[in-house]
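As a starting point, one isolated chain is supplied in structure tokens, in the form predicted on its own.
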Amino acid sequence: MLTIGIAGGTGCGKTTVVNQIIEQLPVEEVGVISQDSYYKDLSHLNYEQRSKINFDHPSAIDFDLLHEHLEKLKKGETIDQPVYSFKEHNRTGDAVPTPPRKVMIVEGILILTNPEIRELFDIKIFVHADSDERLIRRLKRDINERGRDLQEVLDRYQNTLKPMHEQFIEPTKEYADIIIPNNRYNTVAIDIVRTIINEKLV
């Protein structure tokens, strides 16, 4: 199994890069795991308490469970990937059965911050995007898809997202094997990744 980690700041376009990589690969040979599924279970807190959690700090992620699941996949076992609700700031209690594939892509802003998780990746990718562009994308997504209001998103960006990005996410660039500038001209980097994958799949 080839395991690929794709990191980068919020709104950098990781999902777009994931889709570009997998669109030319056989569906049955590629699986995707989202770091967002592994936010810690906060059922012991009420909504107001959960909403104050710093979800952009590595401590918000259940890396132990993610590590356990990646190890199981490498052994050929199917895992139950948790389902997370951004509107509720908590896991839903549901799970998605995720079988092992020849290529497993793990994407998330903080996945390269954890040494044990990093060691499980055969290829580490960092997606880079301009900070203004990332803020615009985050605004659109949080307001349209996650039920947030403008002021809430701006406050969170200024007080949490930006400092957490500078402290934890940006420094993980040094662990990346490939840095992809997320714009319309990133086709060469995507093609290189596809080539590596195809060689591994032979």
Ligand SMILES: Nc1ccn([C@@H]2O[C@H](COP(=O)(O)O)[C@@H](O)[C@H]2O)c(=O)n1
Second form
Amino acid sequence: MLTIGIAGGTGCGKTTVVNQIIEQLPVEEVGVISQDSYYKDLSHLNYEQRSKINFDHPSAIDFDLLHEHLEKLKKGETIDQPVYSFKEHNRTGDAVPTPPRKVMIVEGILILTNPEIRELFDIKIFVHADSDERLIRRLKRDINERGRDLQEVLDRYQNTLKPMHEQFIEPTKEYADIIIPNNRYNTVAIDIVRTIINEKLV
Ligand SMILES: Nc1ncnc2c1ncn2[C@@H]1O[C@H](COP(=O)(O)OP(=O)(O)O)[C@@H](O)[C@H]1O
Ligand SMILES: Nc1ccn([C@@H]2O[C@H](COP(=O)(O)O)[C@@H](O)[C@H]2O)c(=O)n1
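Same protein, different form: I have the form predicted on its own, so give me the form predicted together with the named molecule.
Now the full complex is given, and it begins with the chain already shown.
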């Protein structure tokens, strides 16, 4: 199994890059795991308490479960990837059976911060977009798709997102084998990554 980690700050375009990479690859050969599925279960807290959690700090992620799942996939076992709700700030209780594939892509803001997880990646990619571009994209996405309002996104950006990005996420760029500039759609970079994957698939 070829395991690819794709990191980068919120709104840099990780999910979009993953979708572009897998678009022309055989469905049965490639699987995707999102770090968002591994936000810790917060069922013991009420909505008000959950909404105050710092979701940009590594401690928000259940890295033990993610590690266990990646090890299982490497052994050829199917895992149950938890489903996460950004509207509820919690896991839904559902899970998606995720079988092992020749290529597994793991994407998320914090996946390169954890040394044990980093070790499991054959290729580490960091997607870069400038912070103003990321904030604009995040505002649009969170309001349109994640049930947030302008004030919520801006407060979260100032209080947690920006400082956490500078402290934890941006420094992981140094672990990347490939950095994709993504202020604009970067089809050349996508083609290069796809070529690398195709070489491994034959
Ligand atoms: N290169 C790009 N140029 C303009 N908009 C983009 C680009 N890449 C992604 N987007 C848009 O920005 C938003 C955030 O992208 P997404 O892939 O969800 O980022 P991430 O997964 O890194 O948070 C989405 O609405 C997406 O359509
Ligand atoms: N309940 C939550 C959980 C996470 N977030 C934010 O999501 C961002 C990570 O996801 P991306 O798709 O943008 O990479 C992260 O910056 C968290 O602030 C949230 O808003 N609510």
